[in-house]
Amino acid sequence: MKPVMTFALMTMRSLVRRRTIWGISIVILLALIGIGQVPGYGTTNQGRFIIDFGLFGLEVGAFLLAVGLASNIYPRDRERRTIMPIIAVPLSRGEYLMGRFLGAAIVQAAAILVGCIGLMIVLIMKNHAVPPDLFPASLLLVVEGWFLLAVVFFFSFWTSPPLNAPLTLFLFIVSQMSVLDFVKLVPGVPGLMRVIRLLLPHMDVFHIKDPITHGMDIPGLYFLLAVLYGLSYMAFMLSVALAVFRKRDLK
C-alpha cells in the first residue's frame, strides 16, 4: 500500500502543476460568481436559483475535471515511455492504476469542495441561508466525479484522448436518462433497452439539488446508500479498467 500512496502523491503533485486543473477550477469559480450576480429584483427565489445552478455547475465541473485530469495520464506515460520502467520494477499494473487514480481523485475532490465553499460564500454574501445539506450534496458530486474518473481511466486504455471525452460525455448523459427516455432511443427493442438501462449506472441518485432548493429534508440513510452505490460502481469500473490494462502491450 505504501508504494501506491507514494505514487499517488507524485501523481497529485504533477497534476497540480498542470494548467488544466487551475483553468477548470477558475471557470467553476467564475461561473459561481456570475450566478451570484444575477439580480433578484426583490424576489425570494434568488437563493433557490443560486443553489440550483451552483450545484449544476459543480456537477459539470466534476465531469470536466475527470476528463481534464485523467484522459491524458496513461497516453502521456506511454508516449514518453515512462510507464515501462515504473511497471518493470517498483509497481505492478494494478498499483500503477490505483496510484494514478488516487492522485487524480484527491485533486478532483479538493477542487469540487473548494467550489462548494465558493457557493456557500456567494449565498452568504447575498444574504441567503446556506442549506444544511449543501455540503453532503457536494460530497455526492465528489463520489460521482470519482466514478467518472474511473470511466475516463477505462477509456484511456483503449482509446485516444480526443475520443475519451465524447465517450465519457455519452455515458454521463445516458446514465441520467429515465428508463422511458432511454427506451425511446431504440423503440423497436424495448425489452433489451430496459435491461441495458438497468445495467447502466443511475447518476440521478447523486443529484439532489431539487429537494435542497425547495428546503426538503434528506434522510442520512439516503446519503449513505448513494455513496455506497457510487463507490461500488467506481470499484467495478476500476476492475474493468485493470482487466483491459493487463492485456495491453506497452511496447
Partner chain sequence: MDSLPIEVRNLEKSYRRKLGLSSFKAVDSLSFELHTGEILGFLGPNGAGKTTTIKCILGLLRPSKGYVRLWGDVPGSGKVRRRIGYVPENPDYEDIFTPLELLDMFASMRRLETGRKEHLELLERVNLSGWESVRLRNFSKGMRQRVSLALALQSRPDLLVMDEPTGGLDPVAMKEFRDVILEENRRGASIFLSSHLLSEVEAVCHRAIILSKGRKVAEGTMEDLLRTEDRFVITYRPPGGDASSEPLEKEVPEAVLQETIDELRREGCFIERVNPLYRSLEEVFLSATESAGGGK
Contents of the next structure:
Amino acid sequence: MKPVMTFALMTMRSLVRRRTIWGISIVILLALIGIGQVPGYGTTNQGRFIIDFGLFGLEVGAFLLAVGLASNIYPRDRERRTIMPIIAVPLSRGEYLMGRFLGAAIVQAAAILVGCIGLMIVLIMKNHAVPPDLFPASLLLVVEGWFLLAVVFFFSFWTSPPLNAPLTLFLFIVSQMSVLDFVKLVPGVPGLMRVIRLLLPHMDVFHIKDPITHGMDIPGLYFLLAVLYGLSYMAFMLSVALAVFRKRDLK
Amino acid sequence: MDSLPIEVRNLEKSYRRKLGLSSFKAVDSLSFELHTGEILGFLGPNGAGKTTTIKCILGLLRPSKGYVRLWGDVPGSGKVRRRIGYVPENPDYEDIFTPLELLDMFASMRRLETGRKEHLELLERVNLSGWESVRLRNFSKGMRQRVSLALALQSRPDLLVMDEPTGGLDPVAMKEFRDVILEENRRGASIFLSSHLLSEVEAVCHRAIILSKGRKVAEGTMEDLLRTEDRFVITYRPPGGDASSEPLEKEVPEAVLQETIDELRREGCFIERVNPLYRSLEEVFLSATESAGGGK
Amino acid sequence: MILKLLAISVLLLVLSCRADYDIEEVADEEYLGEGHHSHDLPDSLQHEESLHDHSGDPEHDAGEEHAGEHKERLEDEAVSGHQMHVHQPGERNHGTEWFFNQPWAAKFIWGKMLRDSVVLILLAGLITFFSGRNRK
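Given the form predicted on its own above, I would also like to look at the protein as it appears in the form predicted together with the partner chain.
Next comes the full complex, and the chain you just saw is listed first.
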C-alpha cells in the first residue's frame, strides 16, 4: 500500500498545481455566492431553495471535477512519457492506476467537502437551519464523484480526452433516467434498451436533496448502503479499467 | 544457480499501421541472452527495433510472438521489477519535483530503506551536488539524464537496462557515465546497454548484438566481432635492423599467410608476431547493417 | 471453478438488475392504489400536482419548480409529512423520496443495494484476477 500512497501523494501535488482544479473550484464558489443572493419566497422556502440548488451544484461539481481532473491524467502521462520510468520499475499497472485514482479522488473529495462547508456557511449567513443530513448527503456526492472518476479513468484508457467528457456526461445523464425514459431514446428495441438501462448504474441513490428539503428522516443504514453501493460500482469500474490498461502497449 | 538475467527467444513485435489494415514488424525472430555479470551492447541504426526490444524486456510492450524472461520470470512482475534499474532514452519525470523529492518518492515506491543521506551521496556520485533542491524543469537534458541514472542506481540493481543513456551528454559527462557503468559491473550488476555510440560500446561491453530492420545481424564477444576471419598482420624486423627501431607490419590474407612468413624468413627477417587483423566497431557495424540492407 | 463463479456472478448481476429504482416498477398493487395523491386524484389535488409535473426530468428540482408557484405545495408537504406521491408508471417519483416514505420500500431498496454491491464486488475481484493472470 505504501507505493500506492506515495504515488497518490505525487498525483495530488501534481494536480493541485494545475489550473483545472482551481477553475472548477472558483465556479463552485461563485455558484454558492449566487445561490445566497437569490431572493426567497418566505423564510422556509429560501432555505429549501439554497439546499436544493446547493446540492445540485455540488452534484454537477462532482461531475466537472471528475472529468477535469482525471480525463487527461493518463493521456498526458503517455504523451509526456512520464509513465515509462514509473511502470518500468517501481510500480505495477495496478499500483499506477490506484495511485493516480486515489490522488485524484482525495483532491475531488476535498473540493466537494469545501463546497459543502461553503453551503453550510451560506445557510447560516441567511439565518436558516443546517439540516443534519446535509453533510452525509455531501458524502454521498463524494462517493458519486469517485464513481465518475473511475468511469473517466476507464474511458481514458481507450478514448481521447475530447471524447472522454461527452461519454462520461452521457453515462451521468442516463444513469439518472428511468427505464421508460431510457427506452424512449431508441423505442424500436425496448427489450434491449431496458436491459441496458438496468445494467447501468443507478445514480439516484446518491441524490437525496428532495428528502432533505422536505424534512424527511433518512435512516443511517441508507447512507451506509448507498456508500457501499457506490464504492462497489467504483471498484467494478476500476477493475474493468485495469483489465483494459493491462492490455495496453506503452509505445 | 541464478538463471539468466535476460533471455529473449524468437521475439517478434508487430505494430498496426493506420486504420489497422496492415502491420509491420519492429522486431523479428530475435533471440539472445544476457549472462550474469556481463555488459551486453545493443547496437543498431535508428528504427532497428532497439527501444521496442527494451520495452518488451521491461514489460511495457507485449510481444506478438516469442517471449522474454528475466531470471526465468515474466517482465513486469513485482519480483523482477525490484531487481532492475532503468535509464530511459528520454529522462521523462514530472518536472515539478526536485531530484531529492524524486529520489525520496521512488525509494518509498520501491519500499527501500534509503534516506536523505544516501540520496545526497547518490546525487554527488552522478555529479549533481548543489542541485538537489532545484526543480527538474530548470534542468538540461544531460542533467535530467544524471537524475535518471541516480534513480536507476538507487536500489543497487542486479540488472541495469540503459537505453541510449549518454545521448545529450558532453564528453566529460559521457566519460563519467562510462565509469559508473564499469563500477556497477564490478559490483556485480549485469548491464544491457543500448547505444548509438560505437566507441562507448567498444570501451565498456563484453559482448554486443547488432540489430538491423528488427533482425539480429551480428552477435559475439567484442574480440569475435572485431577480429577478421581471413586477414592477418605480421609484425617483423628486417635483417640488420636496429633493435631499438619500430618493427614493421604486413597485412596479408589468410590464403597467403604461411607463404609470406616463409618468404620473410628467407629474406632474413625476424618475425615478432602474427595476429588476426582487428577492425573498428564502426567498420563491423557498417558492414553488418549494409549487408542486411541498411537501417531504414 | 472460477468459470462457474464468473457465470454465477453474471447471473446474479442480471437478476439483481431486474428492477429499476422506480416505484411503479417495484411496488405492489395494494401500495399504488391507496393513501396517496396522484394524477388520477380529484381536481383540487390534480391542480396541485400539475404544477409540479416534472416527471422524466431528473434534474427537475434544480429548475423553476421551487421558484414560486410551488410554495403552497411545499409548505403543505412539510406540514402533512411523508405522504405517498406517485406519477405515471415508469416515471420518476420525486427521485429518492419514496425510498423513505413507503413502509415496504425500505426492505426492497436496502436489499437491492446490498445485493448489487455484493455482486459488483465479486465481479470486480474476478475481473482483476483474470486480467492479471492473462498478462502472464
